[in-house]
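This document starts with one chain, in the form predicted alone, laid out as structure tokens.
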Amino acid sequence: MDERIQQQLNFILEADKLKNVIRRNYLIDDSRRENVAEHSWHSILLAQVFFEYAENKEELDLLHIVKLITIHDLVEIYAGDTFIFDEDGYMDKFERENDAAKKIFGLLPPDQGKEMYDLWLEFEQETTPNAIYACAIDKIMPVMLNTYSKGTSWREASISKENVYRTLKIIEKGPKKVFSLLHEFVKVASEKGNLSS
């Protein structure tokens, strides 16, 4: 087997430990928490589905979308899952993935690693639409599990409405729609008692 292909091959067998990180979320039915790769498949499949309702889709590119929401959270396998409302956690968030992500990519041939490593970066600095439209969705699905669900991840942490709109500001910069909808999953939720007071 020639060097390339085993590197690529060592890549995508590492990839498969972010099936055992372990989020701080629910399934809908509230039978146990999910794993990282079941939440990046999940936001993947949203993006595709919401997609009719970016505004300025001429600027933002799908397939890129599903790259930027594919990898970034492959950097969890050795910085582990932050909580999004652990403000100590992400204290040194950055800098623990970031490690994590020279070691992950770079199982790669350089040139692919170097690209999935910037499109890892492009996700955390959320400054180009594709970001943007893929940070919006991956902070929403947490959201609507918690809306839906009986909230466990949000009750056993006591978050409040206040938590949710301060630390999910990225949500106001995706599309219109799914900054509504962040309103009406909050009005739901907080209705159910799944957000504190």
Second form
Protein chains: 2
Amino acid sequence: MDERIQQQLNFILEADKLKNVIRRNYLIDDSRRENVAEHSWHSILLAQVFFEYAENKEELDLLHIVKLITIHDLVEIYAGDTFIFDEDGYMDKFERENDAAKKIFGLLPPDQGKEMYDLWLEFEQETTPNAIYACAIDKIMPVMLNTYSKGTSWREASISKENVYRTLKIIEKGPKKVFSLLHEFVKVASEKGNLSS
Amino acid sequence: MDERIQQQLNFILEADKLKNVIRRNYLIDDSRRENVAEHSWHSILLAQVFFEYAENKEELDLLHIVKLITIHDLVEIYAGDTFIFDEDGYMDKFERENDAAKKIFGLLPPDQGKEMYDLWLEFEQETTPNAIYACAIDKIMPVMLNTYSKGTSWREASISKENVYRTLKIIEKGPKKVFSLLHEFVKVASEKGNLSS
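Alright, leaving the form predicted alone aside, put up the form predicted in complex with another copy of the chain.
Following is the full complex, with the preceding chain placed first.
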């Protein structure tokens, strides 16, 4: 096996660990918390299903968006999942995840590692049209799950409507239709008592 | 909420169940069996990392490949996962999965449901260049996990080198480099005793 493919193999094997990084939110059937790998897949699926709602398709590249979503959470293998409503955890999130990004993407051949690191950074900075779309999709996903499940992770942390809107501002920059769905979810979740008043 | 987005939402919520469909193979750390959603994510990642090895890139579309991999296993929500070495289970696999495909993709608006059904069928038929690449990647993934873990699912079923080659013929049609990796995996797995002789 040549060095290049050995490096790629090491990366793929290490990526397996993302299946054991656990997020706060539960599956819809409330049977267990979700892991980051399966969340990534679900977001990739949603990005495809909702792509028709992007108003700025001429600025977007769906393959690039999928790449952003596929790799952006890999840093959590070392940095762990930071609950989105954990303001303290967010203080040093970038630093922790930047170190983790260098470590995980550093397993790859340098050219490929740089490409993935750049994708990770683009997602984190939330400024390019592709990153804004990817991020809006990735952020609405757990809202959907918390709305249509018992919302256990929100109930556990007494999350309010205000927490959701303040923390998930990026969704407002995504497709209007997706943002209107956020209103719908908040309404349903409030009525069910998944969000505290 | 208009009918179209309600249908899309129903589909995405139903797709959550893929996280509870369990495959035979284990994670690399042998801690538990893998679920289908996280496997799909891992294959999407591998499809990107190994794309450079495709000899026929002018015939391939990586976004289309990612779409094929993202949705092809959704039928297992109703049809269950069929162990690749289960020859009896494979007898009626197409029929069971075709019914499941109509059901799951039937949740979507008709135009989008048809697009996904067609993607599913394309993957299953393994004849287009995109489907061959997607399928080779999807099939080498569990070989990699069984090689670099304790190979519990292979050991449980006494899988041999011959089983692997006979059952995974599609990998030979994919990139040469990926097929050469299959030889390497079989060699390593045999030496470790993960494959029976």
